[in-house]
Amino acid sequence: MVVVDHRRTSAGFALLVVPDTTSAALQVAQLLVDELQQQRQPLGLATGRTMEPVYRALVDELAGWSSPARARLLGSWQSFNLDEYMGIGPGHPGSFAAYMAHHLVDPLGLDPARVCLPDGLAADLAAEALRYSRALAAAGGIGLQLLGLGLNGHVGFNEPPCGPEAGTRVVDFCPTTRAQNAAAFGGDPAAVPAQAITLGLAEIRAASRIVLVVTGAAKAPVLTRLLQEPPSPALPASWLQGHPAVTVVADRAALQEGPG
């Protein structure tokens, strides 16, 4: 059983404080299960190291379900990922399509067609961004949007500076982001693609509900900024403050707190 300290921040977020990364993953996995049980809109999914334990916890949770119950829950699955690197396809191990296949599609037996991502090999990147945005809108928009928090304050790949009106588009990475994502490319930031297509803050903020997962001491400085600073283009995640239903799940390390 996860011990959760429920708080409300001055920025208007529901803050769920858990002891550690494992507890955060269990808490978020349960939120995803709850959403799937009443899913009326697609899930908005994220990738990266923060999400790996979350997806393991979700897979482990559903492994304990009976086959009929599991089939009912997963039969209506539809999700849209936040982003995909440009210039690499799903066969590249560093792509987010490969990440989703490894962490969710294969373990859960999902239909890959219902786990949507931008096409990283599209010839016309601007047209692909528009297509992806329109596909999401046609599906009814995001129900629950799962987010991580970048060290420079990005959500999705909305790099600073970024305003709340930014839509789905092609983005250029800053050096911090390429370094943060180098692990999937042999540890070499220069091997990380220079561009991606990302859902914009406009689509993220249009989600019915947002769950932001922040774990580890390395994220403490940017989480402090998010919880204390007013909205600003310099901190793209700060535009979440205007959303009526944001839950931040953070471990004590990210909040710079000792064991509770």
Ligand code: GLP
Contents of the next structure:
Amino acid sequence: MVVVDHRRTSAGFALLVVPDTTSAALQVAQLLVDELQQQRQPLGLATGRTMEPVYRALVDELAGWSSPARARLLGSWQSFNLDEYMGIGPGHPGSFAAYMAHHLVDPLGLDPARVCLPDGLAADLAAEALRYSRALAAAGGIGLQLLGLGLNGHVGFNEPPCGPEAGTRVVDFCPTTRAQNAAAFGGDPAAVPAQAITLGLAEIRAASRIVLVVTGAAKAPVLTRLLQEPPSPALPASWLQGHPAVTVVADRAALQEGPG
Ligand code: GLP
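Switch from the form predicted alone to the form predicted together with the named molecule and print that structure.
Shown next: the complete complex, the earlier chain at its head.
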């Protein structure tokens, strides 16, 4: 694992610059292992393409552990996902429940009951959002919150405009987000559900620690905005400023930096 550089940004983030996606994944997987070893509060987990190599790196790392050591680490696993699409359930390959089963629950042999997501098939969406936020609060809130970054600056599915106090709720998608996530729905933005339940910025900002992972050149424009702009509803991720423990793990492509 090659960590290129530790910096502190003017926005107050610790910035970990890594050469590429693989290095980012190894770095973040290690942070997850460290957090699991402490087992203080539930993990907050994200989905999306950015997290696929991260979860693969976690699975690979633990494959090298002895069975008792793995069982100790994973035995009291508890996690809460950021979000879920509305109108689809675990049986739909585009759902985040299916994503979690594929990338973590099945390969790690986790108890699915300990990997919590909003229920995308709930009849009353607002009631489901409330149930989910209460379940998280009852579990003690998030310890380490893993975040990806949307092209429009969303974290979870907190779409712009969004203020810092927004709680867990039902959201409507921007066209950018449906386009960004179309790959999981046969490439057709119109096939992406129109709504989701997301943890709010309030719950995300209440996490003890936040790790935002940004990789690839496509994220360079939004990462530049995040590192340079003051907090505003137009860029929901900007409300992470002011949190005392945010680490941004970014590769050189996302930072528009050439090989060192
Ligand atoms: C998605 C999810 C987030 C994810 C982000 C980035 O829409 N709601 O949890 O982190 O947007 O996605 P990706 O990693 O695919 O670029």
